[in-house]
Every structure is written in structure tokens, then in C-alpha cells.
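Just the one chain here, the form predicted alone, laid out as C-alpha cells.
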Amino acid sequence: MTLPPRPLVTKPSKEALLMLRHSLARLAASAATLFAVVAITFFLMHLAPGGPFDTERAIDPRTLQHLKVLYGLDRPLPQQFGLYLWGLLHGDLGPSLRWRDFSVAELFARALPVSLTLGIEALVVALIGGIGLGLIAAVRRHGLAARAVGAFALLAIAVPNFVIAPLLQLVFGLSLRALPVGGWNEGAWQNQVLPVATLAVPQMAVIARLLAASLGDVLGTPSIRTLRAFGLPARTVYAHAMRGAFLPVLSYLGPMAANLLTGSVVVETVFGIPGIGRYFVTAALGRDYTLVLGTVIIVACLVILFNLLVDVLYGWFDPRVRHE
């Protein structure tokens, strides 16, 4: 009598276990980093001179005291911090102290999609354009194309956003009258072109320079020369070279993506876009503690999230990271 075959149980490979341990370690470090960011921002905001109810005309002391009691600002700072953390654990970012008819979550529900839309579009444009220009500069290292890409990258990095934005408005809005110079218009594509270009051009230049330098070094390594000696097609050679050359770009993608997705204060202000960047400036000037903290938390979460994703992808691209 033959016994039925036992079901095959696949055990996780050593590489998968190393990858899991690497991801869990980064996740624990990210949680500690987020707590530190929240704590530091909370106490610095409350210790700064001025308050959310300071106006040009002095408020009646009894009214001021009533407002402090209403928003819990009359309690000791450690107790306020504990209550704020308790609210965060329940997904409550608190009420806005400046826009008193709205909570911070309600303001973000209106502003964050606008910033995310611009950020995602700028990220895609920067990646596609930067990788394309970097490949051109690396393949034609000593040609005119590489010099043109280098000059463009240097100029795009050197000129700040608050100069690029008015120049684009002047050329495409006022001179050519091809695109609107500002406004959101419920997300019409014409209103997004100039802000996206302003956000994407400097990041595109950085990616192009990083990829061109890294790919140029990788193409000169013995392993790539061996592949060429075996007569492999150029497409295959560049595909192998890109895996190693993309690591510096991958390291830069974390902070770049978080910066683009949370919007730019300058770009949103110049083009009159209702994103979280404009709310942050107004909240910081008006000592709107909860709105500033909410903005910092959103930005910190995105930075931590994208850096975590970059760490995981880095371990996939480079096995040495997993083993370390």
C-alpha cells in the first residue's frame, strides 16, 4: 500500500528572510524618526514667541483665556503633547486655530489632492526626462549632446524656482499667451503645465547628472567590457549597466518624491495654487500650531515612506545591503 504524497511546503529562502529583516528594521527606525519629528516640532512651535490669537488689536483678557481653554492651550505643555499624540493615534489632527470653522483634516482634504496631482506629474516628467538626458550624456560622453545636457543641467540647478516660475509666466503667459499665468481652474491641464514644468526642470537636471556620471563609470568596469567582448547587443549591455548605475538616482528619489508630492511653497504661491504649501506659510506666520504640525507630519510621513521604499528597492538592486 503506497502512502499519498506529502504536500510540498516551500520554505522561505535566505534572500527573502534577509529582505524581510531589512524591511522590518527600517520600519522600526522610521517609527522612531516620526515620533522625534512630531515631538521636536510640537515643542518648538509652542516655545516660539507669539501665539495663534495675537492680533494687531489686543483681545480682551477674558476672551483670550476662554479661547485658550477652548483649544486646550491653558494646560501644561507635556499634557498638551500627550493629548495631541492620543488624537494622532485616532487619526485626529485637531482643529485649525486660524480657520476656526475647519479642522486640519478638512483643510488637507481640499489642499492635499492639488499638491499630490502636481507632484505626481512633476515626478513622472522629471524621471522620464532625467533618465533620457542622462542616457544621452552617458552614451555620447565626449560629444556635443553631452555638453548640451551638462549645460542645461547646470543652468537648471543654479536657477531657483522663484526665478524659473516668473520667466515661464512671462514667456508662455504674457508674451505668447499660450498658457494661463496662474490659478487652478479645477485642475485644468492648461493651468498645470507651467507649475509642473517649474517643479520638474531642476529635478530632471539632477537626475540627468547623477545618471550620466554613474552610468559612465559603470560602462568602464571590467564586467561591462566582458559583456561587450562576448558580442552582446548594445541594448543588453546597457540594461545590465543600468541596474548598477541607477543606485545613486534611487537614493535621490526618496527626498525628491516627498518634496514634489507635498508641493512647493514658492510654486504654489507664485501660480496661486491652493495646495498645502500655501496653508503652511499662512499657518506658520499665524502660529496655527495644529496646521503646522499636520503639515510637518504629512511631509515627514511621505519622506519616511519614500525613503523606506528606496531602502527596500536598494536592497533588491544591491544584495550587499541585505547581507549587511
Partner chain sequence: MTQMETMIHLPADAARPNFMKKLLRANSAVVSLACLGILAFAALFGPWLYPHPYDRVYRDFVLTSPSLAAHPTKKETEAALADFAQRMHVVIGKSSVRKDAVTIELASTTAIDERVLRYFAHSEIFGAAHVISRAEDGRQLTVAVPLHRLVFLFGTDTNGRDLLARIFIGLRISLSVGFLAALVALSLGVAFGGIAGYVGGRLDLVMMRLVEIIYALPFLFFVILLTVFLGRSFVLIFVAIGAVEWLDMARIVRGQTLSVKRRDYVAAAEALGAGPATIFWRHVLPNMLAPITAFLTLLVPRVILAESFVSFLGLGVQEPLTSLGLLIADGARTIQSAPFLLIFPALVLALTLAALNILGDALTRAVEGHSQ
Second form
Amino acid sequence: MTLPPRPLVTKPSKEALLMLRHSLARLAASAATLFAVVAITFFLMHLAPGGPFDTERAIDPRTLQHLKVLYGLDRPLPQQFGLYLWGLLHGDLGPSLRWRDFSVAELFARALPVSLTLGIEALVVALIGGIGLGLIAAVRRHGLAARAVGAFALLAIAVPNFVIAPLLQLVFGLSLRALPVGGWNEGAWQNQVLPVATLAVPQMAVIARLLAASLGDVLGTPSIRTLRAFGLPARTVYAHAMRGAFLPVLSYLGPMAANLLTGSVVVETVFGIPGIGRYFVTAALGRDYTLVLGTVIIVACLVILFNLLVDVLYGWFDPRVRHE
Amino acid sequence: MSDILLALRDLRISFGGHEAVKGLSFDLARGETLALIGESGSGKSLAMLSVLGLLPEGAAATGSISFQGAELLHAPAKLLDAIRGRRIAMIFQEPMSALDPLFPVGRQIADILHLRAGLSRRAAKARSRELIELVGIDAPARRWHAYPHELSGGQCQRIAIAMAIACDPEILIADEPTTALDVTVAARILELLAELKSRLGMAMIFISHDLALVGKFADSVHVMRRGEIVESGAAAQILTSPAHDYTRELLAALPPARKKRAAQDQPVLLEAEHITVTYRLRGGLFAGKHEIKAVDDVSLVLHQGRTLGLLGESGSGKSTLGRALLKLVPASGFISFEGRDLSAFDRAAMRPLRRSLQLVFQNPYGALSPRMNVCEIVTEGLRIHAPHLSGKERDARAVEALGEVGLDPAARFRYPAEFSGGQRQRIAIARAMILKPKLVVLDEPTSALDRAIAVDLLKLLLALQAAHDLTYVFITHDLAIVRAMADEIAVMKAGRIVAQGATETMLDGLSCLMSQ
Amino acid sequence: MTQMETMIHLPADAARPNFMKKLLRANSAVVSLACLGILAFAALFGPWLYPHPYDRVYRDFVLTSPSLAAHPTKKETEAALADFAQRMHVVIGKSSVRKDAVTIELASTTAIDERVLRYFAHSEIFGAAHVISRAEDGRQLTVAVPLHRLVFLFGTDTNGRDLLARIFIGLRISLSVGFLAALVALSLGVAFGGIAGYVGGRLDLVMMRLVEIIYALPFLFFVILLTVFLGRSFVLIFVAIGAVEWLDMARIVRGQTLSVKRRDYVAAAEALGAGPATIFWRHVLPNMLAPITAFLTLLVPRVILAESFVSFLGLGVQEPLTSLGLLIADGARTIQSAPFLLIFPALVLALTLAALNILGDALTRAVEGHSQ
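Could you give the coordinates for the form predicted in complex with its partner chain, as opposed to the form predicted alone above?
Below: every chain and molecule of the assembly, starting with the one above.
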């Protein structure tokens, strides 16, 4: 049963109104999601055994009590949660419980640019490389290039980043002595090459694989056959096909952002880079409640933001979703 | 210059070991309309794709395709590209998927004009508007910006036709251009093609499975079966005196029109009053909702042993009404069955009654669970309504039911995938009949089948009705079928019954009503 | 009745669509299945058949290179003898090292207490020594000491434990976490997605919103949180990973349920009067088994990867137990001096992941081809 044709939208103002309404709904949903994420993390962490002031040696109970009062940890849990949210609404992520001379915001001010730099560079490299390789594999579908790209993609999926990272260190750092093995060195480019490669290569492989597969599918669809039946030049045919084939890649970009962020945990650990990924593990192990919460909020925000961005781009690419 | 535009000689196309086209030869003269007829899988579409070098991967072709002396088979891409679209254009079966969903339809026409006919961007845009108007779409300036999903199937096919005639081709190949469309829409598309053909003077190859439909406006007809031409000749001659058995099968006559039978002496089986089915469309947690009335205040009476033909285009609400009568979709209104008021019955309360109320679906491929064998499918109703039966007894009933619908009961342990469309439809009928129902709603049971098979199935349904005093609601969009099957007709449009009456009296006024 | 005359006969050889046959026609699927079979065998029986226990520490063989040759080598034997001589305050005169035993002459300024010979038996290199002859009032002994013949195919780690034995046990942990967590994900996903998809409406909306919320938690962060806060036992690891990885499964099952629910055969079952539970179990579930299986095959390597990742960060199983991720982390630390400690576990992990991915892809393709 086919649906009757949709009426064409005549008044642009009505569409704009719908868009606004839709955007507001999305924003509200995102805020709700963020709240749920904060609540889950907060209570899970506080209910778990151990505390931020546990040390190897037993701590003087009076000092402990003093610390607890100082950081408001003596209050009932719901009250703590309320206070935390209140601070959050004012943009205050609280003091770090572990690096006690710093607030979480101060720590992030130093760590976030580092992680973002690596993440964005890796994203760009992965997109450019992945699209290039995917195109080659799809155009020369039965050639050696396609097989090579396929093998590369499989290898990148089978060899995780925590293997790639030390191997890169071994080859380029220790054997060839071409690049530093680790450290940040105020963001010198030499220090960025290996971490970015580690982050980008697996994502590049996934993108190449996705694009090659979907381009192969799209090239076989009736709409592309129509273009060929009209003798349109190959350039035009591929331009049309790419637009359709890019959609699955686009939907992968959301999860990929999350992957890059979690990948940074490994990369920052192996290469000794002072980003938020490294803070997260130490903070979680040390029960640094505020720092963990801060990291989770930042990451969740980035993931939500990225998914929103992908949705907007998707609507721009595909007119069919605009109406839904 | 000879009058022959296109000549095919001993064209053979094979996939791996399987030969799909076995030595096809014919000539197409300037201005001629040639119909290539055959059922699905007869190789007719493949043969035409090979003319433009569009064969799918893995297909190998031999023979000769000569277009005004130039050999097209295995021709270099450059030569093919010069011919594609400009001299030979093609339109395809599925109009929606043949257009690029991501670009406005006007732009797709303009692209061809710009890149193929060498018009400037501006001229191409202006010309594409004219073409949209030429193929009979209203408000061309506005439709220019529409995306394929915003247009109906018929409108999409019109756009595809506009693309095809954009460069004034000498040959237009139409690959089942109306099969995916409603009957009335299809008729109008055919009219358009015939009109354009005479206006522009092009030759046309028309691929179809429906000989009766195409024969009317084709000059010559070639009937294909399993990759070979079994009969060729002038259209008039083939339509009136087909020589080959297969051609006769394609023209198989429907059962004769129903004799008028008295309604008064038959008791009322089901009575429905003010049936309304409303669908609420929800956008999500925050988005607004709106309602669609699929069935709008319909009342009807079904008499025992008779057939009500429910006629309407797709989207008119006839399928929904059929399900609402069986209380399979939530509906408001009053339904009484054998004098019992069903209005208050919920799902659970309806369950025991289900054995009397059965449904047969349009698509035989989706109606049988692919994971169950035929015996399990057919006896499913017995498991529910006669749980006391032993496995052996159930099996015996399955054998009986399959025999009654003309299937070999020995095949009952096979899976649906092994059966053809017509055989599956018989399995679905056996599944309904095993419960000895009183009312059967038949939802376009033959529209997905080839003609000869459809005719056999209709005869089977008539025989079953006579044998078991069944009451049918026969849903269809086909006037000829409803004439053969129904005692009464109700015509639906936009959820309402717009006309109702005895078949004979209704039929005269119907054709104009349907095409409104 | 005349219908029997119009009986339609079926072609005798109507091929029954066989899903497995189709799958096994793909070479890649067969190869990866064989690979997985070997890996599973190694994980199950490897630790049991292999002579070295995974937690046995050979103090004399720290960071031995991988080789087929037996240890100790002549050089190692001599070094060990010199070590003994020093500890027992004896001088070693002539010694002859043969393949499976050494004969040595011990000399000392005082009579040698033969009890010191017991030291030999305590080492990993030598067996129990026995005295062949005594001379000069016991100040000179000729002793025959049998040699152990140890083979470290993949070498030993920084603690002197056999790497292959550790890979066997690591593979066992990784594979079992993989399958158990995938099972957790499967049960959660099928229950959640099935209910959401089958019931639909407002419930579906709420359930899927919940999934979306958990999605916004970066999933490996979530695993880290769970393992840090809830402890680091084996059970918790696979429950934690399963609890995170079920989201995709729920989405897939819901999507499948929705699409199968719309099929006519489900409507037909409803028209026959079947209840919702019957419809779900008899008609909906069997028809989405294939795509679920295919997805599950692709889920297992993801879970294994997640476990390795957690172990790599030191949050997984604890010593002396190990997993592939933990072995890789150890290997990464000694990459300069002993790269094989990284390379062998990484190879095994890569082989596992590649085989599972190839099999999953082949299954997915077979399912897609099957449903057409």
C-alpha cells in the first residue's frame, strides 16, 4: 500500500516553525539525557566502596572528618547531589579531590585542549584517508587495490590501538629514532604524529570499509543505473553515488567521536600525554568524584553535540529525513 | 538509409552457467511500437538492458545489437555514452527508485539537458519546466523543487518520462513502466506514452507481462518465454488468433461474470455500521500528533454465501476496512456477526470466533512464515482452535486441506521458499479453509500473480465457495476480476464507500467513476 | 470434487534453502571457523595438555627468547654450575655437559657435606644429583646430575613464566568473557528490544529513550566505572561489559521485531486467533534468529576487545590469572628488551578478532542473501 503523496510545503514560515519546535524538542531531550548521565554516574560512584581520602596508611580520623566537612562529603547524599547540580548550573564543576590545589575546571583548561587537538586531528586524518581508500576500493572493485584496502581494514579492526601504539613506539621511536616515544612537549608536531596515527588508523579503516561497501551498494541501485542509461559522465555518476554512499559514514561519525575519546584513554596512557583520558583513569581509581563527574559530563556533552551535528548534516544530505 | 533502426541478432545472455536469453532476434523500424511480452524471469528486461550496455555484473552477452549500422554489443563506453539518453532512452519499472532520492526531480531533468543536450544551465532549467508540464504534471515550477519521495508513483514515472524525452531520442525503451502503479494511473501513463510517441515520432520498445494491456497500442508483438521468442507477429493478429499455447495462456479468459443471485433468501452473516478506523501518527515524545481516517463511517451488510467486491485504488482504505470487519484493527462502530454484537469484544474475547473469520493476503511471499513447513503452517489454526487433536489427526486434516486447494499433500513437509507464488497462495487458502470458516476476506489474492495462475486461483475460490457456502469479501482494484467474482460491489474512495449495488447494475457506471 | 484434477505438481528437485550450506560455500567463513575451532581447543585443553603451568615461575629463565631449542643450553648450564659452586663453597674441576645430564668433579678444602647436593634438586635446571665416586676423604666428589629439558616455545616473561602457557590461559579468559558477556548482552537485548518492539507505543518510546541515555555514557568509560567501583572479579567484568554492549543488541532486536511484526504471516497468525505470546515465540522470534546470530558473532569480538582494553588499563582480571589484554600491556612495557612478549599475545588476539569478524561478516551476508 503506497501512501498518498505528501502535500508540498507551501509556507516556509510554517516549516521554520516546525524546525524550531523540533530543535527545542531535541535540546530538551539532550538536557534530560545529560541529567540522567550525571545522576547515574553520581550515585553509582558514591554508593561504591572506598572514598577519595583512602590512602595506604590509615589517616587520622580528625583530619579525615575535617577533609570531609571541607568538601561537603559529610552531608546526606541527595543534598550533595543537589549542591553539585546547583554548582553545575552556574558552570562550577567543583574542586578536584585528588589534586587538591586545583579545581576541576582548571585541570580541564589544561587537559581538554590537548585531547581535543589530538581528537580533531585524528578525525580529519581518518576522514580524508578513509574516504580516499574507500573510493579506491569501490572504483577498482575487483582489483588489487580493493583487496589491499580490505586487508588493511581487517588488520586495523583486528589489531587494537593498544597494540598499535607500542608497536609504533618500537618502530619509529626506538628503532628508527625518528620521532619521540612519548610526552607532549607543548604540542610539538613530532610528539603528535604517533598519537594521531594510533587514533586515526583504526577509524580510517572502518570508514574505508563502510564507504567501499555502501558505494558498492549505491552503484548497483536503479537510480544510478538511470544516470548511466542517460549517458551522464562518470564524474556526475560518482558525484551522485557518493552523496548517497556517504550517509552510512555520516551516521558512524557519532559513535566514532565516542571511540576517539575513549581511544584517547589508551593513547594518552601509552604516550604519556596530559589529556582528559589519562585523568579519567587516575581519577576513577582514586575516587576523585568531582573529576570523574566532570570528565563524564564533558564526554557526554561531546557525544551529544556530535550526534546533534550528525543529525543536522544528515538532514542536509538526505531530504527524506527532513520531513520526518 | 534503411528503415530499420535497431536490429537484434541471436542475442544470448548468460549468468555463470545459466542462459537467461537464448538467441533473441528482432527488428525495430522507425516509428514502430514493438511489445516484448513475457512473464517475470523470461529474460526480456535483460535483453533490453544489454542494448544500452547496462547488463549487471557477471552477465556475458554474445550475438549482435546493431543500431543504424553501429554495433552496440561490447561497444566502447564512448560510443555507448553518445547513444545513451540522446538517441536511445529508457524508463524503468520502479519509478520511485529509478530517480535519485537526494536531488530535486527538476534538477535531475535539467542535468540531462545540460550535460547531454548541451543546453546552458539557465536554458536547461527553463526547458525542464516545460518538459514537466508536457508530461502532464501540474504546477511545474513548484514540482521542479520536489524530491521523489514527495511525489506519487505516477508522478515519478512522468518525471522519468520527461527525462527520457529530454533529448528527443529515436528509440524509447519502456521496461514495465506501469506495473508498479495503480490500474487507473497506469492507464493514464500509457495514454501519455502513446501520445508522446505520436507527437515526437519515436520508435518504442515496450516490455510488459500483460499482453492484453499492451497489445492495444503496439504494432508488433514478440512473446518471450524462458529466454526464447515463442511467437511474433502483428499485434492485432496475436491478440485475436494466438498460435502458441503459451500465448493463449497469457490471454486466458477470466471466469464468466457472476449470475445474478437472489439476496433475500440468504440470511445476514455480518452487519457493520458506522465503521471508522483512525490512525494516530506520533512524531515522538515532544512532537505533535495528527490523525488520519483510513476508514470513514462505513456501513455494509454481508449475506451468507455471497461475495462483496470491495473496489478501490491503493490507499482508499479497502484493505483496512477488510481487517476492521474481522476486528483485526481497532475501529469504532458496530459489528454484529451471526446476530451477535461484537462491538464490546476485545482481542481475547474474539479469539474463539476467529475460526469463522479468515483472511487471505495479497502478497503470497510475505504471508507464510519462512521458518515453518507447510504442514505446520496449514495446521496452525487447529493448534489454536482444536488443541485436543493429536499430531496424526492434524496431519490427516492437513492432507485433506491441501488436496482441496489442488496441492500435492506429499509436499507438506517442505518450506514455503520452495513454492511458486500461486502455490503459496493455495497454501494460504488451505490455512484458512482448514478451520471451516464462514467469512473469508480476500485481500487482492491474485494481484501478485501471473495471469494464467490468477485465473486458476479465481476458479478454485469459486469452487470452494460453492462447496462450503462461504461468504467472501473480495478486495481488488481490477474491474474484470470483480465482475467475475462479486455479487455486489462497493466502491471505496478516501476511506468512504462512494457507490454500492449489485454487480451488473454497477459495472456500467464504474469505469468513469474509477478514473475520476 | 474436481480440484484433484488440477493438482499442481512440484519439481522433484526443488532445492530446500539451506542456510548453513550457503555459509559454508564461502571459503573465508570455513577458514575462520577452522581458526576459531583451533583457538577454542587451545583455550579449553591447552593449559591442560601443555607441560608448563601458567603460574609457574622459573627464576632461572627470566625473559628467555622464544625458540624450539631445549633449555638449559650449555652456556646456561655452566653459568648455573658456577653459581652453585659459589653458593656451596666448592670448586668445580672438570665438568662435562651432555644433552640430558652433567658430570662434574667437585673439590673443596674440607670434606664436602653431601647434603648440599640437595640444592641441585631445588633448582629448575637440575634433577636430584647422585654421587658416582668419592675421593680424598670426601674432599673431592664426582657427581652426576640429570638435566631438565625445558622448552619455552614462545619464551618467558619478566617473572620467568612460560608465555605460551600464559597465552593459553589468557585466551581462555578472553574467550569466556567474550562469550559470556555476549550472552548477557543477548539476553538483555532480546528481552528489552523484543518487548519494546512487540508492545510498541508509549512503552517503546520510553524504553528507547532509556537506551539513548545509556548510549550517551561513553561505553568504555562506563565499563571502567563499573569495574573500579564494583570490584575486579571475573564475573563482574563480563557482566559489566555485557551490561554496556547490550544496547546495540536491543536496537537490532527491536528493529527486527518491528519489521517481522509487520509481515503478513504475523497478521495471519493473529487472524487465526493466536495469542501474543504464541505469536512472539512461534512466529516473530524464529524469523529474526538469523540476523541476531550474525550480529552476535560480530558482538563477541567487540566484547573481547573491550575486555582486553579494560585489562590493558590494569582494571581487568588480576595476577596470576591473565587475559590477552593484560599480556599485551605487560608486553608493551618491555617492548624494547623483549618485543616478543607483545607480539605473540597481540597475534593471538588479532587472529581471534579477525576470525570472528570474518565469520560475522560472512554470516551477515548469508542472512541478507537468505532473506531476499
